[in-house]
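As structure tokens, one chain now follows by itself in the form predicted on its own.
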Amino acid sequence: MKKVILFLLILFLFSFGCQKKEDVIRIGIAGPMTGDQAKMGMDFKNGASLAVEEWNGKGGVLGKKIEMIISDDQHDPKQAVSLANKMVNDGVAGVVGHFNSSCSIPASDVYNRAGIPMITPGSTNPQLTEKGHRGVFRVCGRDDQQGRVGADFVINYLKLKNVAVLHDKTTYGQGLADEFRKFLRSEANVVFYGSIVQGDKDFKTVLTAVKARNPQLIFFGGIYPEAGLLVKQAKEIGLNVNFMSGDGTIDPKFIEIAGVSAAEGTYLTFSPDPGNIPSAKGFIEKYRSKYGETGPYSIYAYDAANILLAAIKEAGSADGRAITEKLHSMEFSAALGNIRFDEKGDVTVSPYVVWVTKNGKFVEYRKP
């Protein structure tokens, strides 16, 4: 009897060891899926999901189905690092994410050690690609580019001289605010420079201090939950000046929080309207049919996922280092147009334009 049991045990272990590996290729999707920035995370998830569904509908990649591992970092850097380690252990071939620069930068260290590429749809802080990690890419632009466009608009189009600068103390928010401030140079005066705390709800104290300095414009580096409240509360205390922010604010939630009337006339820096890009038409139609209106970063997540999967296909392998080399060497046909990465992992062309809020919607600014 003991010999029979031993034989069966050996047979089981042999069979288990010879089992074929799971017939899937995993990719990670990381962003704030819950909490006050969940809208951005869900836009990421939906955009990437649409790309994966299209690939799986055509048989997947390398003859295998693609499986997404959705990770909610709650825009918390520590949570982002924890999830990055988990995704590495789960065997992802690459990652689409994260959204916040404060999450992407520490998480990139984890992916770099593991040799796994990451493509962020929305992290714009220059530090991310300045660290020298070969497997780090972004399909969006950088804050030094965005800050220059915003400052140029204030100086040359609005022709303002006195500016207040606020930020939310995050890697993204303070980084963008400082880039904007830097490019003002001596052509405009920063009459107030200060910060708020992300997650707070009452900013009237700092806005009262801003009002006392008589600025002609407030520039805010941060995300839409706080931007909306700043605009709303500025109006409530009689601080009726121009307001400008960046890509983290250009979401319908900003208008919802601020109110249509208070948001009217606010300026935001972002990339051109995808609705005017012929190659984006198919994506927009499919996305709206499945999920409703596109978010600002839906198309970026869609392109990031498609680029990652195309690199896996061309590499002929799910090995992260092989995929990374393809990401560096290829030009990708994307919904946003042709995309190529430079040696740092930045896109070689990253246009920013100014948008303005009109009648409860964002429209590209056109000089009168």
The other form holds:
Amino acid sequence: MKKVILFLLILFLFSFGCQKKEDVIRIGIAGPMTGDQAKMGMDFKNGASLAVEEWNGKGGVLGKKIEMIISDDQHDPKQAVSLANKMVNDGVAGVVGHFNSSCSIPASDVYNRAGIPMITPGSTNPQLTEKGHRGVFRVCGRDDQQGRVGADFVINYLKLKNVAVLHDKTTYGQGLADEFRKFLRSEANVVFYGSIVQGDKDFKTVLTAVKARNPQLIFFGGIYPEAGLLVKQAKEIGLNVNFMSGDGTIDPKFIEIAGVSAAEGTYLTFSPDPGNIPSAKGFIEKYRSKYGETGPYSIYAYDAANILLAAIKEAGSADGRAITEKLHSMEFSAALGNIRFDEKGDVTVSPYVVWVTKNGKFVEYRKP
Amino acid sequence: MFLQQVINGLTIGSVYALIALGYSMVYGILELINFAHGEIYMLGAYLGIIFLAFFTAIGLTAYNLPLALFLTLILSVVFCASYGFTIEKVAYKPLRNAPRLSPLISAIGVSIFLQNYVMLTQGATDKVFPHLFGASGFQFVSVRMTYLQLVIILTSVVLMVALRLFVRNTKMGKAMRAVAQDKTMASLVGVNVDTVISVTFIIGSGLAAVAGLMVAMYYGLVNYFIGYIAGIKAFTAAVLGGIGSIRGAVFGGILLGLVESLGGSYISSEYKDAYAFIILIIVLLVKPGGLFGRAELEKV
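Please give the other form, namely the form predicted together with its partner chain, since only the form predicted on its own has been shown so far.
Below, the chain from earlier opens the complete complex, with every other chain and molecule after it.
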């Protein structure tokens, strides 16, 4: 008899736990919140928090408060998958994340199985939306578009013939480097193609080998800690050539690591400066007063969260599949401008431009 | 290109050698692999950043850069040496007569503790060491060397020669060699074994602190995790040269640095970390005691 009572008590406790879940709408925010890319994760968190606070200030969505579940994937794919499972179990209506393509791609399988939509603010690898998962979206561009803009710039504008290509072996880094190489076509020679290890600190070996091939430009597919060290160490071994990288490098820490003089004149492919977009003005002001200077992906995280919440509102329920359909059919007026997703979940308009570092700041490159 | 890669290899190799000395000295005396040693190196790098920031704040760096750097070095060494001393007293001394595995596990525990301690107090993000020298250096025929590389190599050589003289010619050095041979016998003839062990930890930690500070200046980037890889590489260097042998640690460290940079440039840089371990396996197959060590089968 005692056992039966105990059993009923436990059952009661569990049912209590289930009921509590329905009081709020949960959305997941996933990215590298700690570790060497923590800056990007915090930008995600701050951008998304701002959006959620605004919605909660207006009474939440579907009459319920919005709760964020912040998940730190430490840019580790294994961690990303286990956190994805955890968020699915927590009953999130959708996920804003992840940052690294190597995390987003495996995690997208988990969300797809559960029918939960994910909107990544920063994963640019083409594979992510090529898998045919219906609930996968991104508000940023794709590496094939980005690599092409970089390659066109090198061929048509800088008019360089010999290029060295390096990457960090990650899905993002190698993907970007390969797309860049592909779009160079036969217009420029790739005199060196090699990789480095993410987390390594000594790149003088590979740079010395690069130097022996006399390239006019080094293209690096990777993230800012390695990019900063590469630029710094290239100058130290007397390799004074142009350096170009992608959106993973566009972070103030890059300049801090490389040093202002070594970072000067580095070309980066990235989306246009939000400071020049009229609709982003309100966001930038609010973000500044709350968290300080915006990071490169703060606005993407803000838009991703807003789009997700707008779709929940429109769908009238927290059911993942209903939200997914709304995400496909609606047009959203976001801080970045009007956003609409195509069949694959990519944004229909994704402009990439070239940026350059000037006196310790990133500025959009304007052809003179 | 060959000479340039040799310079790159020598620079990083002499840092490996400095750390490897700490592993080798402790092993020589206690037959303990001090897995927390890499963390002391990481602490040295962090303390360097902290003290230099302090001297910059009080204006000494702008007034006299060499003096500020020298004081930073001294303070980092003193702090790391006291960490080394304390770790031995707290984590290893109580286990001195315990089975061989217990102090080893304790060492791993200390390593995890120190990593998390630094992560929690200093944050998980990368810390940037101020750019003091830029890329200034000199050109010698086809080789370019920065002044910092020169300083790293010279400092390491001076410290290694000093250590050798210390162990060969001083009374304490003689006592250390005696304890390494036989602890019981050494104590019977009046050697204070506890003091000798403490001195060993202090010297080893001091050398690791110097290595940490120099690496922080060289790469300019420090995080709480750098001690892990550096520790593994230095441990490999110590085993390569014959663990317990000072000459072996120096030689092993420099060999490791050269193999990494030459292998990385002539074969493929993608497998840079693998070459060190390939060499290690070959050496251990041919000469199980390491290049300068004696083969003793019972050692861990």
